[in-house]
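In structure tokens, the next block holds one chain alone, the form predicted alone.
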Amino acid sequence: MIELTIDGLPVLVEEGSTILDAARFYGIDIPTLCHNDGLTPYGACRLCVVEIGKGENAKLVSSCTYPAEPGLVVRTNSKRVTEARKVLVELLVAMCPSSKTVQDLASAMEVKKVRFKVEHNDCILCGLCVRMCEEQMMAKAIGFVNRGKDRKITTPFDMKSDVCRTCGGCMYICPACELRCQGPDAETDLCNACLNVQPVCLKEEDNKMCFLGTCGWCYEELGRKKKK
């Protein structure tokens, strides 16, 4: 077993963990886009961002391909890593408005602006659906070509695979397919309607629980009307 602390909390996890496996068997929640757990990790969104070490040798890594060492002391909501999360969240809606994944994480981690340049791609080069392809389906019928800003995910030769079977694994796993909540045609490059951090209020509406999370929005109107 490996002794390290998250957040000042000491936790023993196996060898060959990583630091999000260790997180979240504590029930440390830490963001992540291109992870999942049924592929390799890949550390391409670096949402999963955490900081480590003390003083000037901290440095930020991703957690979900940094490994568990002994002795090891984690900070997954620091000052740093919190503003590295954000500009990277940005990053993503620059890149893709559309996807109802990313404005879900826009609206957790409170970004209210986007300072880049909106550039409305199908795609924010995660990986999920090459893994997904390639480690679920047996497949292998897409992958990366080219580096940089051409960088992109195709067939060989950009010709139609022989091996895809058509199973739609790749649509299943991608975060850039899920379409916003206001539809193609959304007017703003945010949407920030779940933009709320208050607990859903379980005392005076017990049999009512809103499926967006925590997003706290009948306790606020339950307020009002008290005022009222």
The other form holds:
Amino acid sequence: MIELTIDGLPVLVEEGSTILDAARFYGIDIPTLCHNDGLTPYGACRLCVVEIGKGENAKLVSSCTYPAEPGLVVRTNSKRVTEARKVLVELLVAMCPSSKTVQDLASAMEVKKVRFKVEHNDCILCGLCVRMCEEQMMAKAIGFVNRGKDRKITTPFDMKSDVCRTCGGCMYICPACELRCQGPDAETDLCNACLNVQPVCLKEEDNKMCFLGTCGWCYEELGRKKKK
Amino acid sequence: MIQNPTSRGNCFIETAEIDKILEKHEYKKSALIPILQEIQSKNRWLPCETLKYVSEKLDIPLIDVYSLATFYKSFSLKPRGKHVITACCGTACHVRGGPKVLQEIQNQLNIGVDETTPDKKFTLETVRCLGACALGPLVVIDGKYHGQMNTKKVASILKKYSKKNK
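Can I have the other form now, the form predicted in complex with the partner chain, not the form predicted alone?
Entire complex below, previous chain first.
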């Protein structure tokens, strides 16, 4: 067992686990995007950054790939960490504003503006589909191609792959495929509907379960009713 | 089944030749880069069929071979001409008139960057910096450095190389 400190809390974790595993085991929330329990950690999105070390030697590392070490001092919610995460989410929104997963993250971290030029890409290069295809579907039909700004995920020679069984695993796991609540052509780059929401429908009607999650629809609906 | 990877254009490499290269590297998966390099040095470019053949023989997924071949700039998946012209676009070459030289080559050969002349003699490529800034503007043809280039020199040098071909 390894003993380390997360947010001032002394914790004990099994050998071979990462900081993320340790934090999640003790109920400390670290946001992730490119992490999935069934797939190998990849460290692409960097949203899971945490601060380790003390004083001047403190540095940001991705918790999903950093192994838990004895005596490690981890801060998961320091100012530096939250600021870094906010910039990362801003960049993700600028890259793919049509993704619900990205918009939800932006709302959860209270990102209220995007300072970067918004490009409507349909891929954030998180590599989830590539790992899904290789590790869970045992196909290896898709992968990263080219490099730098031309990097993209595709099949060999952009043609239908011989090894692809069209299982749909890549689309199932893709965080960019799920469109945001207002659809792909929303007027604003940032949704932020969830920021304004108190779970009103739950307050008003005791027996209702909100199957939509926190989409903001019920809030607007309630406002309309009140106006009438 | 993978057919004999003969290819379009005037470049082709036989399976027997690829087998020879593969045998030399003992069919090692780790030797993929040197294998592709050797195939490219024989064939000047890597046809789709060749990559498929190599991936099947080495038992490496095709996507891995493809992403490696597209990652490195030295591998070409498009047919290349007999002479590869590399014009430097680095800062030093730029201020000394590199873009003018590049434009002159394009005008003379009537092709754009990363294109090959229809007679498969020349391929024009650009490079960020060759590290020989004192020689700028720099043009490399088939590994030979032509320093202090200017638009007037371009025609004579190109003529020299197209004559060599005959």
